[in-house]
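This document opens with one chain alone, in structure tokens, the form predicted alone.
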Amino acid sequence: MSKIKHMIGKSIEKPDARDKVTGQALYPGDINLPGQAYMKVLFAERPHAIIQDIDISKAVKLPGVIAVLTAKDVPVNEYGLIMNDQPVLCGPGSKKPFAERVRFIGDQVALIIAESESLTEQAKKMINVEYQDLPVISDAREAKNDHGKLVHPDRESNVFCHYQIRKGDLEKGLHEADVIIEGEYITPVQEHAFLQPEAGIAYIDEEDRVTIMVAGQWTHEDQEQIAHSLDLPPDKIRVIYPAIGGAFGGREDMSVQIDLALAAWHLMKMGIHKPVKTIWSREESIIGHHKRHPYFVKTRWGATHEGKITAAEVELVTDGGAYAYTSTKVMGNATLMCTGPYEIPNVKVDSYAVYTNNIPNGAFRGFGGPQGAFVAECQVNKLAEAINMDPVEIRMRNLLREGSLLSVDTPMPKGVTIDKVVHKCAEKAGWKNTDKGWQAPAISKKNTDIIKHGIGFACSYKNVGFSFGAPESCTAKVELHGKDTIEHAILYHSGADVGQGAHTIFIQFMAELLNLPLEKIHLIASDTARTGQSGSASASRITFMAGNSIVGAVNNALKKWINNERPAIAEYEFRPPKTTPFDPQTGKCQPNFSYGYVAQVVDLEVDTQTGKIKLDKVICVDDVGKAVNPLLVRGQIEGATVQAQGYALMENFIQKEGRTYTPTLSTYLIPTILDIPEQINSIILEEADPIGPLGARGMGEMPFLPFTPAVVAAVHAATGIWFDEFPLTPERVISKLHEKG
């Protein structure tokens, strides 16, 4: 076989990318099935009260309904990520304790199945529930702190989760230190905006499973949470992903998965064989599925003259909403990233989780990452005024490096690279590094009466993969065919394409490694029936992960097929170096296997007239250790970033004593093609991460985690005003203007 051109490093079209632009491709609300039922969910639209009765005896009587399910018709009515928290259907008859109860807005009641849309819409309107209301918990440090008003009131706090850090001696960092900053940020909610809405159809298949063609991030979990809500064997379950229409954490929990499955599987058992499909509404969307976490945040730091950080103080108290959903986790990140990329000596660090009556939040982009960034940049930048130090200097000087011991007291794996890209960045933004240390360059746009420019840096690190302890692994499997010669092969994988480009990259890689053309290889993906655990489309580890159980299942295959075996089949698991979880009393733990680092520089105007802040040019160094597609990385750099200005200057939610006056994405404004900044500058380094496959770090996530604080900063070099809250909105801007005079 002669030598083809290498693939790993090679900007190739996406194999679905004609299909997606030109219609072709099937999204979960695109499918259609012979004789299909609808169904439709009635939401609560209460953030917290008691479920006295419910009556469907009017919409049940509707001719053309089909069923209506409630509380009572789900075998095991509870689900949940991390924690069983939540109820599937909201109401009595379940032996789920406190299931009677809703608890946000979202909170799902009944389930209407019927002949068609217009039906469901119809008969949900016939239904009768007679609510008791009860107070409504929408602050979570007033919820911290008040033990009288429960959420769920099976526990004794509102607080579900609490991690501290103890590294060094505090007081003793604070001593040492010549200046101490204090600071409290609020971090906001953001919503996911994902442009396929929550949909899918469901079906009992030729084997009998309850089978569902949804949109998500990770099958085999959806098929582990739907068995145990419908109490049947997982391989009972069928999890089939379609094309995604963008997820960015924000399907890794449950929206409609459970209800299809429940409701095809009803049917069944009133021996009524109809596929059941559902497609929500945007607003439905926006009040159904988890959002970003906020985060409330007191914070002291102190540092030498010398530009040597001695010690930091933070305390985190996030919303977690109604349920749990993966807030331990994201808390887990914002406790270890709050404290920066740097090398601090004394560190306490108190997290902690809480309930409230408001949408769950969960997964997003970053994953507790850009919460802890902002607060930890804001802290250097601030630092470095206060000791006029050049805010580059002041990193360069405490940066983590290889060996360098994290907040919580271990050393950081090997391939550390936040000196590189810190470096990389500033001197494309112009920095200078003189005999003096780093030097910001002039601001090179003259400043007028009205218009002010200014130029902000930040950094940070993301992890790639589980965290904390949490069990890690991706499974490949591939077949080899031919004779004398491979002539095509098969992968099967489970891995989630949400959009990224992850597909690419499994085939690039048995291209690379079989020396097989593109269109030799054939990926069967997605479907719990025909593919391995791998895990989730999240935490940056799709890339890392799935590489690596691709280049074992090809040299496995490999060694068959040289023992002539024909097909040559082989599966390999893939199991990186284990993690641990936080000490309960210190924090000390090794808590993730390999990182991606990233340095950012925004350039930006601030109209002092309007409040409205312009942005002129962003640059972005990102170390991927090895760019398999590089246009797929600037891809992801530059999506990353757009959406981190939406989080920063414009994505203003708004919830109220529970309730969300932002339903619309008419009232919940995300930037546009008009909005985007004038030039970003995707930068890739590639320092390969010793234990990724062929290199490569994850880095989707990255891009998004620095941003905002170097927007805050840049906002401060025009203006001279710090903001600790965002989103930058122009009424907050120009308050802030107004305020200073």
The other form holds:
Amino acid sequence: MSKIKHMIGKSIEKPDARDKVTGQALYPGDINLPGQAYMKVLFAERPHAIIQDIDISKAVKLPGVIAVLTAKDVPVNEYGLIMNDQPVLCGPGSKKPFAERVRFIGDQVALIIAESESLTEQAKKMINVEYQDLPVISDAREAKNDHGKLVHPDRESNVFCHYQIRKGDLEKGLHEADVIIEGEYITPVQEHAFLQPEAGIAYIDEEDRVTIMVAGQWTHEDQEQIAHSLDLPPDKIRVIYPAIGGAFGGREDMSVQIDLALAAWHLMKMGIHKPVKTIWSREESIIGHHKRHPYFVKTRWGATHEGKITAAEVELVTDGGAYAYTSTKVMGNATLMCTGPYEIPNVKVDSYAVYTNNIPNGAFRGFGGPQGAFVAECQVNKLAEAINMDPVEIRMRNLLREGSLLSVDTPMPKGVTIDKVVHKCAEKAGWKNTDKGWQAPAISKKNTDIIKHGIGFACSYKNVGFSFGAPESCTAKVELHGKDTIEHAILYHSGADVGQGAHTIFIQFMAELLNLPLEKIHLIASDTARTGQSGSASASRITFMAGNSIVGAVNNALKKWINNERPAIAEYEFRPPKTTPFDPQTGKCQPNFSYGYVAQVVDLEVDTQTGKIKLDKVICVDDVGKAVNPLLVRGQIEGATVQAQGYALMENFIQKEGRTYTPTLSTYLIPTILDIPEQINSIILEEADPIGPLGARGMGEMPFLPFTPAVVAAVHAATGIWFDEFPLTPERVISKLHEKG
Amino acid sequence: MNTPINIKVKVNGKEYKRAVEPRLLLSDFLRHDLELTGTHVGCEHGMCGACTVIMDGVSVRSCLIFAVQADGHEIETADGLGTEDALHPLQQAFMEEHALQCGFCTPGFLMTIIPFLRENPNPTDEEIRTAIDGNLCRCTGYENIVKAVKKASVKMAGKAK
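Same protein, different form: I have the form predicted alone, so give me the form predicted in complex with its partner chain.
What follows is the entire complex, opening with the chain shown before.
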């Protein structure tokens, strides 16, 4: 068969777009089944308390109420992606120790199932819960050292994760430095604000499986956690993803999944065969799912006058909130990335994840990377200023290169291109590589008494795929149909299309590898009863992992095709090179098998009368290995940049004493079109990853990472002030400007 | 107070007669009673624009209007804009310009832009930006949406000639 390479690198339209523009695509809340019942959650709405008693007697008597479920109705009343530290329902009556405690406002207390949505609301108000309030633990830094007040009384400490890195000799490194920059940084909480609030529908399918249709990021993990809580074998649970209304990490942990499954299963046991549907309100969504971790950081870095970074010491404390979620994994990334994409001979890092009574924190685009990058890039920019060196020049003297040793004392995987990315970005922004080294362009726009201009530079690296020894693989199954030639092909894959276009990419890989037109490829996606384990749509891993799995499955199927098997059916499980966890003493490990690299320049103006920052231009250079679909790649760069802009400048999630003051989209503001940069210049580099499918790297998270530190550097260039805490709301900017006088 | 009220509403050219509870929102009426799920609900209080529909030619937030207020009026939703085989030029442009990712906000954008383009068939980028400043999108970064509107306006103006 002659191969015309025609589908990779082409900006084809998303096949799901037609349904989405006509309103025909079904998101979980759009699916209705005959005879369905409705479910509502009773949330605790208080941050820390012991439930003495739950009285559901009035609620269950309300005509039309089918069932009210509490802790005693959950077979195994615990769940969690990393550890099972969260009760499905809080309250007395289950075997889970301390499950009668509520630990944050979004803890769930009861599930009300009724014939109509309004009845669930009515019945909810008739449930009487007797609480004994407990002191609220809301500051992670205090909770870290306070062993008297515990969020989880069955633990000895609120600290549930500690990593350390010891590379070289920190004191020697600091001694060799000509300048030392000390910093204290605080990064904020961020809410995902995907547009589609959590929703789903559950029913018992024709093979007696408890089936849920829901928006998630990892079908098989949902399946496993539901199976654990219901004490059923995983194959008795079926998880299907219809259209997903955005995720960004916010759907990686359970929200409505276990509730829905529990409800349908419970009804079945009562002899009632009714599907159960639920839709969360925006407010329920905001209190009910996790957020991006805030970090509290103390650090000092040293460098010589020649711009060589000699030492970095970092202490990271993060607020995990009430339960672990993916905190330990997020902390792993932050621990690695807080010293940036630089080869530093002497490194000491200590990191701590701490329980509090705040809303749990977990996965969000970048996954610890943005917090780490903020620290590293601000430190490098401050060092550059202190030794009077250009910020690009100091980077060029310290960047990781092929064979460089990471802070965890192992070499980078092959294909390191951060120097090329930095080079390209600097050049595009007008930097000149002179015989005295890199020199920033002069700012052409004139400052006035009120408006001050500045540009800022930052760069980052981010892992592709699961890290630190986490099991990592991805499965694809391919069927080839036809007689003499392949007439059509079917791909079975669980990889979730959360909007990023994963399914488009899958079809492009198939069409390319089989030399078939797109319409001859059929995709059966995201259904645990039909598709294999793919891992999550997270960690910028889907193109890389799913791509490799499809390459393997197609190759295996083609071998069978040549042996005249009709249809030729083959499965393939791709496993990347192994990673390893941090050594408890030194932190030494092989953290990752692949990285993506990114650099950004931000050009902005600060209105010194109002504190308002206006973004004129963002240049983003991103090495994606191979842009399988350049239109989708640019979409990711622009989307990530605007989301990062919200993080850096405006998204202000307010929690006090465990209560949130921003539970709506009118109090938690995300960027509108009038807030975004006037121009985003996305530049795609294609330096093949040696183990990427057709050279592709992951890229969905990378453009988020350097944005905030680049903004902070630009604001410093404009005003002379370093902001070590953000978002840079007008209030924060103006108060600092006034302080400076 | 809960006595159902009879209403008559024309939706996407088709007339519906229903008895509705007085506090039923137009968004819920469209989604649940008429099963027109192309209208999405993202915030329930008029902030995100996902539920935007056209009422008598004007963009409105269906989460801020009671179904009874639509009595005797004409509603257009994304479900009726074009068909899969015969897309409206605006839908076509959204596809071609990659103006959607998850797509949840898309119907609201379309229903905001349609009346805008009827009023202003030749908009500048600046006018497009102002027209959609009340619609939230968390995926795209908005730039491709502006491109799509521009493209559709050119195409539609060409057809009109």
